[in-house]
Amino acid sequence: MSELPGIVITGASGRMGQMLIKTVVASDKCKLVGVVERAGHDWIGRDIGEAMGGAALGVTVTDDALDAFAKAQAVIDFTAPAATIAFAGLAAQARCVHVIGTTGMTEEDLAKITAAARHATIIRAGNMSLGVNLLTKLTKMVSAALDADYDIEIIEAHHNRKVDAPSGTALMLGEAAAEGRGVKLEEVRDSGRDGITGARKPGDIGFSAIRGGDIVGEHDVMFAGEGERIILRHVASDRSLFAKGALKAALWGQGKKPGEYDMLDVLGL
């Protein structure tokens, strides 16, 4: 038997599930050892590589998570809320890394996921790419150089087929920016404005979404004062990044005690 880990992949027919697989197999520091699909998808019970149109991998696509993760090291999940919950209890189970890149969770959701983490180690980001997680870091560290004279305001461009906003970049990002100033996200925060909303409340963190095309991934944050304005930004013009990242986490986890980790742990930030 291989002494490499063995990954599975969660939400195999989607555009991440599928760059996972390839980057996964690309990879000769992991193995390939399961793929999971809901159930009633017509993958279900075929080859993942002829699944996808290209050469049989000898992995064959499931809707028994736990079977799968109990073969496994690690599991990635570029899923649904929903369905990352439920993975989560099931990577528990079964012992095995759980990386997450799911976004648009709520409070009930992450209290689930804190629970999970009691018995596994979970690694959770809201983008996996180092840039990002770079661009988390400066955040911080400019916003607790400026005070509330800077407006911050965030700003996120997606494709067209992206359901939750603001992203989980762009809220990772006004997290950070709020850790600086020392206040709680949620009790600055202003994405809804629409209509004749009055002035901007000083110390707000503002979030701006735009949806269109292909858009991969972009993200500014803004300090805007008077006279002058400080703008960081990250682009990502490749999802291949995003994969990458994740199976980093991925193989960083393994032999790491039970618990929340995040990107930042990873590269060590």
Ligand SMILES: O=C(O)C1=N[C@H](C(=O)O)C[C@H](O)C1
Contents of the next structure:
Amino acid sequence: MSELPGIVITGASGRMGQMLIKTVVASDKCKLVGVVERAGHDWIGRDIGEAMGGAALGVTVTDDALDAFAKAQAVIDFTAPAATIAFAGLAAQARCVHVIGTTGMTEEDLAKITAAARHATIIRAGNMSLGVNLLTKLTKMVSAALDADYDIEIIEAHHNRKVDAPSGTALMLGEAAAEGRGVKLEEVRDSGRDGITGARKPGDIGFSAIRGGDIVGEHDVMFAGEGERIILRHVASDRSLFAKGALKAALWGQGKKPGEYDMLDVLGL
Ligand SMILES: NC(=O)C1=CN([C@@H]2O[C@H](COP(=O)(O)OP(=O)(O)OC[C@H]3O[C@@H](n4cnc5c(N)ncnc54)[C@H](OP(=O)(O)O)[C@@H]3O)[C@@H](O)[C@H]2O)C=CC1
Ligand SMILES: O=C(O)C1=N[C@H](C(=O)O)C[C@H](O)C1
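Now show me the form predicted together with the named molecule, since the one above was the form predicted alone.
Time for the whole complex; same chain goes first.
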């Protein structure tokens, strides 16, 4: 029987890092071969299972990402933009699939990811769930069917620790809405209204971000017309949804040519 693909998780102590570790350990399709945290983190040198408050898993937390990646077939990375850019170069060197869930990246960051994808298989999505990826298709379809008399507003809600806005998912939905209308999102994006903003510009796509408590992730795409509103909604109630999607991507990426892929490719949508 052939060896199971080895997976490394970065940002091991994070909300998604810990969820990803549990998901990989519970899977019979892969094995956990490494976990990475930043240099100086309390967990470096400890067994990851014990650091997470459970039984030992036989995998020690390291800050040597390249060494960990070299022993793996895929790295799943839900951290922060600066870390993800660095990991993209290392994953390319180690020739392992890089699954990126990190959001909040700038255009400059994304250009670096594109450059790394010349040598590496990178699968990146602002949301790894089936439901949200399906919602992007529905959003594009509804947006294409309606004219610009319907104002498009994207409303997202997340927990009070989230550092970026609009969310990666909101931007994916905005891109889908803009594509449906045949326009570029950057030309019609309206984020963060405050003060005397003036009337809404026809054709704009608006974004609103709510932050509070332990909300996992909720997204509405509203098409507001005269006398009616159509609202497409996704509610995530458990982070395991994202972790399972990311693991599916890591396995799907095995043997794929270098390049940039997303969850629509993985899910065949
Ligand atoms: N695509 C998707 O489906 C989803 C994407 N996300 C995205 O994933 C990212 C992480 O979210 P979440 O887990 O909630 O955030 P957390 O803050 O809980 O976790 C981030 C982790 O990354 C670590 N980290 C940050 N910088 C570095 C670095 N330079 N080197 C190594 N580790 C680093 C942090 O370590 P430290 O604590 O020491 O800073 C922390 O362990 C966010 O961008 C979020 O938007 C979240 C859910 C779903
Ligand atoms: O930070 C989070 O928590 C989430 N981030 C992703 C995003 O920015 O859209 C995905 C999910 O909504 C949770």
